[in-house]
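Only one chain comes next, encoded as structure tokens, the form predicted alone.
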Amino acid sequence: MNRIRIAIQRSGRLSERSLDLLQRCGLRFARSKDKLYWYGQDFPVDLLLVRDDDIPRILLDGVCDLGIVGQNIALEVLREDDDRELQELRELGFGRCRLSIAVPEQSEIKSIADLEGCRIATSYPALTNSLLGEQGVKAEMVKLSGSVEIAPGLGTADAISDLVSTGTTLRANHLTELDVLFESTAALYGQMNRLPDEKRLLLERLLARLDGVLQAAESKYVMLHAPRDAVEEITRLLPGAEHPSLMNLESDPDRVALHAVCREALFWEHLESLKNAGASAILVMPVEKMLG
């Protein structure tokens, strides 16, 4: 049966955002009684809800065709198993975090180079070891599945490598962030070369929808009035805009209504520049869907 199966996080910081993203792609699901398998109702895509740590292995074993998981988790598994590969199909832009090295506040470790020969407590030993190796540093990995931040206080590690968002947990444990090893975000992974042609066509349709949603999230639809002789300058000021649409204003033949999609961030400074160039009645609206 030609259906695509996607693994997403069952609960946690990526779960709701992943489901929302798929629903904005027009996917609707019937939930099973155990809530772990959701059947796609209007598009042949089903969901399997699992622990995020299991998603890369599930993809590598062929249980699911696609998976949404943090880059940090995917790369940890792939660095452990260099013989197998997953394709990162799309970076999704949510679930951002950073994998950082942190040391005790009074530590003599002042740089990444000072970690040579040190013990580092982490839930990401393969990724941490690989990233440090790229900087010419060899250290001993102390693998912990949780409460990594207490390891230096217990004397079991000289430093930690852990996910950091606000740094509150580090400060509470008298640690200071030394350096960022890796910036991570949620991503869509899969193995396109393993898909039969029918599934590959479905995936291309799904990716087109996904691209539309991701582009729409970053885009704004701009409408304004402008003098005819200022259209070129105003178009230049619109960030990431394609060729705008122009419409005559019956009440003023020297001015036009200009409509454009801006594919880059639009700030107040942009609007002020547009106004200084002669634009008026400037309206900026969000874009719900796009299909190129």
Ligand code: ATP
Contents of the next structure:
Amino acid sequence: MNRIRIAIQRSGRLSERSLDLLQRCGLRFARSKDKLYWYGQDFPVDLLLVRDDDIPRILLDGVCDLGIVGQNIALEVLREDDDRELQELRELGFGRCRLSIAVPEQSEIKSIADLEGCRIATSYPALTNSLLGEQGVKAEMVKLSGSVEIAPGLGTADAISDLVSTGTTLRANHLTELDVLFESTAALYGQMNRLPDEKRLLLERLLARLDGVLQAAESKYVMLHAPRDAVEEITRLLPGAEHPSLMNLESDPDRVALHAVCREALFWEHLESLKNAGASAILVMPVEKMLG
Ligand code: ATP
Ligand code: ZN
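Form predicted together with ligand ATP structure, per the form predicted alone context:
Everything in the complex follows now, all chains and molecules, and the chain you saw is the first one.
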């Protein structure tokens, strides 16, 4: 059957963004709240809604062709066993968090090197062990599936390795963040080499759409008026703009209207420097879709 099956998180931090991303790629699903399988309507791509922890396994077993999951989860499974193979096809930029080492506020552990021989509570033992190994540190992993932050208080570990986004949980448990081991975002994973040719073509179409959506998210359409002799400088000041279009202004022969797509983030500082270079009537608009 020539349909692609994608596993996404059923409910949690990644669910909404994963679904939104796929919908922006033009995918529509016949869905029902209690069903775990959503059938793709206009495009032969179906969804399986599962716990995020199950996604790498589901891909390795060939139950789904693609999956959206945090790099933290995927790498944990891959680092457990070198023979397992999953390809990261695209970083998606949401679900950002960091895997950090934290220690009790009064701890003697002041650096990563001090962790040598210590007990570290974590839900990511393989990933933590391998990242510490890269820094020449060997510690003992205490695997916990949740509430890792209470382990030092209970005396079952000297430090923890856990996901942090704001640090509130750490502070509430009197822990200090010692160092960041790994920065994670959600990513699209798959096993390209297992895909039959017909599916591969479908996947390529889907990836082209996905790239368009990911690029459009950063891109802005900029319109402004510029002195004719400052066009070159103004083009240079537009981040990631390639060939702007120039149009004559009926009312002012010395100025032109300039339209360009900026493919990198555009900040107020950029607008200010454009203004200083002589630009006026600067308008910045979001780009919804992009292809080619
Ligand atoms: P499930 O029921 O699917 O197993 P979960 O409770 O394990 O859900 P979530 O808390 O929804 O998972 O987190 C999913 C992913 O979101 C994490 O694996 C991580 O990649 C990312 N994430 C982003 N910020 C954070 C954070 N502050 N804490 C934990 N995970 C975060
Ligand atoms: Zn989970």
